[in-house]
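As a starting point, one isolated chain is supplied in structure tokens, in the form predicted on its own.
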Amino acid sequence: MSADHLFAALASPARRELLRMLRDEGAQPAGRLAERFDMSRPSVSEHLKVLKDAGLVAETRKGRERHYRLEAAPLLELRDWLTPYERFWRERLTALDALLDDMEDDMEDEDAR
């Protein structure tokens, strides 16, 4: 699954509150997942194929009702994407804050005299 594919799936904040559910309270029923969203049960199915279709989900039918379960093993290759830039930003904000240490203290020599 490409990167592109694993994003455009996260960049919806539905999507990322299926994901979250899923995540914090384990596999459900479709249904049970749409009940708690403010749109259609289609819209909602919608999401499901897109996450589905990204390698996010996994669905089992279980009788007439499809259940869906967290797959995070993709997300990891976004981690390692990402974990270059975490590093990026954290070495930026760490020279900022000495920077802003510096400033601090310069202003209270200042004041000092």
Contents of the next structure:
Number of protein chains: 2
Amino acid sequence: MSADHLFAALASPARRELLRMLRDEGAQPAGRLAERFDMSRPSVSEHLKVLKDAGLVAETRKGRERHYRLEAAPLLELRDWLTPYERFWRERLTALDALLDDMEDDMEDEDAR
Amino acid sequence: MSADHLFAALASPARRELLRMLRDEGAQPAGRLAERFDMSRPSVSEHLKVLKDAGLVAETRKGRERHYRLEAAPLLELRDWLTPYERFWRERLTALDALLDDMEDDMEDEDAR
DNA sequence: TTGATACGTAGGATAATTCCTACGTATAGT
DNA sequence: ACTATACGTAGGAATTATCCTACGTATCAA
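Switching from the form predicted on its own: structure of the form predicted together with the DNA?
The next block holds the full complex; its first chain is the one shown before.
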């Protein structure tokens, strides 16, 4: 629910790499993720926990293994967060944008340059 | 260029709020941003520095004031990062998943519009 | 039952983040 | 020149993040 957890979870390169693995290679047990990581297995477990708390990952227990799978739904929130910024990079491409920026920045010394 | 700085910059709620202010209210001097923040002015300056290092904000000196403006270009990188995950929530839109989602997730206005 | 396997959790060292209060610097106004 | 304003930076306290090694627990295989 809280966007804070989501952004915080994505702030770590290690956790983004874990997400990428799950995305490209499908659901996997924790150990398999860890063995290709330059990091101890318990640390990977910690990262997976953070991802789980952010709702980005879900686990399914299969015997003594725990399969982790990507849960992309929270990323919709990220996409929604991004939306109101879209007009800024679209406007950037027009000459009109510069004019509008100047008008809202300051109405006074337009000729100073 | 480094996505790490970008994600790290966005991890802080205070910095996201600053971005929102610059987006909704246009470029402003640092002090005006700070005075509506429940945070000391120097701390806001620090946050602005982090945003600047991430390329999300640019400053223009006007006399003794420094106007900060939103620089949305780096957010394109975030959008690109998001792209390969899109198919995952698209797959979830099959009839069965949509039903399950509605039951477990929320009664929100996803479909209400 | 015994031993190995697949994990998570505890505890701790170190580093990074986040906030503050001083203080320094440059500009503006008088 | 002198004071006020708008900032950033220094330095430090408190918190949180990030990694590790040890250890505990559940499952599987014999």
